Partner chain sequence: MSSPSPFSVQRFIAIVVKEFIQMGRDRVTFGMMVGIPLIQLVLFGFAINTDPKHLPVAVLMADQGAQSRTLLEAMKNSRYFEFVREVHSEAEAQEALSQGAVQFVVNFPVNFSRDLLRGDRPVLLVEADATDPASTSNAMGSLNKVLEQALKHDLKGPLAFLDTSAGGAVDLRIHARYNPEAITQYNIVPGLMGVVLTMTMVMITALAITRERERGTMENLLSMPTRPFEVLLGKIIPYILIGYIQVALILLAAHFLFQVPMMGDLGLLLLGVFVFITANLAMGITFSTLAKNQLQAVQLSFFFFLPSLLLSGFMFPFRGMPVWAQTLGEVLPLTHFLRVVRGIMLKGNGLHETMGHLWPVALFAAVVLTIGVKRYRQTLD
Amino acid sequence: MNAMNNHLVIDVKDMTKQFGGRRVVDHIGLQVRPGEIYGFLGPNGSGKTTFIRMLCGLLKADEGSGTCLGYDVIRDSEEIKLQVGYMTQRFSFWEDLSIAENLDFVARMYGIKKRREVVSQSIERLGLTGRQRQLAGQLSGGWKQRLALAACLIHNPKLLLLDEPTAGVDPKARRDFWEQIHQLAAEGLTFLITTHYMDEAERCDRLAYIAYGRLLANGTVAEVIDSAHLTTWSVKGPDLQKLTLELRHKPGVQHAVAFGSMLHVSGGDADELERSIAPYRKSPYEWTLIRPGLEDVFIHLMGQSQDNFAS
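Structure of the chain above on its own, please, the form predicted alone.
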């Protein structure tokens, strides 16, 4: 089987994995279309990395079914590995080898023909020209990131699974990386990317949010925000920390969280929230009803989820 089912690059359901009697991925289903940049969000320990490893054949699911690139995720893991590029959270290349030597080694692993030509093209494509002899261990975070991406692409995969690829790099490197991602997606490559950054999530076509192994929301940014049915007020004024402590215990106030010089106060019941904040809606505070952002929604979702490692 190698024809993509219903033109979906990823089409899985009920994917489940347990370690030590704890369910770290709990019946998650996901559908990703060709050429899509799909964001995968959630706190540390939420099961994102485990899920990705099941998709690319590095871990076998305890339960679940479906396809990745048209191949059965349970039976066809070896075929999937050959057509997927997986970029891990940590830099996993040989620091005492140069950029070119690292890429040549990866090309050998995949048995790529005309290896030198392919490595040269990869170096040029990712903007590594002039640095190909530099040792990987001497690279900054942003250049290590480019090397890792080049290595993921060297065998011309159809799907890239990127696990927190921009962690630890500076803002410019993050921006440059995402420009590269959008260019590759425009050429038809499909991405599943885990991230903690809300600005990156907003650059995705669609996204999913998981916490403690469970899928809590998925869709476009607008769909995820709307599905939370959250009412949010922005507050300006002096001594917001004191106001925060007072509001957090009021009925209907599910979250009171600092956002820079402002405070975001949110709740699922608009009327109850309005009644609780009414006594505070006066000088010296300035209240504005706003559309909640992704971060408001994710804080809300986290507050509703249960830790699967809690005793």
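Next up, the form predicted together with the partner chain. The previous block was the form predicted alone.
Lone chain follows.
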């Protein structure tokens, strides 16, 4: 058994998985520190779920090496399973079992001591004491998600892998959920969370962006933004739709995307971008140079990756 000599909860490199000759995850490496909330972002089908499944032993990696919680990520998947909580993208608890029965089942599977006590505490913490006999299938999306999280926590894991935990959950439940995540992280739990929401990405300590199975950027929010070397202009004015169409084909404009009542125009080459927009920098348009947001950067990364990998 390996000691956690490197102090990293997840430390893997070159993780690769192929399905039918297509590399769904292509040499991805990741380092996650204890107590960190690590965001995992990327478009649908980019390989996020596959990567997470390899971490917890649900899929066999074709290539790759490293450790998860100090255990060999390839060989010791059974040991890893004991200390990892994995919340699947789709609700995967038993809908024909009640809340209490689901939790009880999980507790048995992990051989929890004082099982009944642990389960009833968990139900209490969930705030579901009165509804513990209700079937899981009858719960709303938000409650299902809370139940899933509670079930993943029952065996006191050190690492939680959450795959799009807030998809289809209303904003209030989403906010409550994130509060709980931060609280648990403060207690020392480590999180790897996939998400499509930018506000959630910004709540992560660090994040990684992957597309087409490759890691395109990682670091803190600021680092990811800086590393993109993106120049972004914000435009205000009438009939932005027309402006968007015109700008899109100009050299140096990588994307022009509407953000509310404004248009963000971004490009990698600041000078070329400035030359291209020069004819439009007059009334009625109001141009401001802004610091690009995460979303600008991701749209930029996604566009780039499409150019590179799409065939």
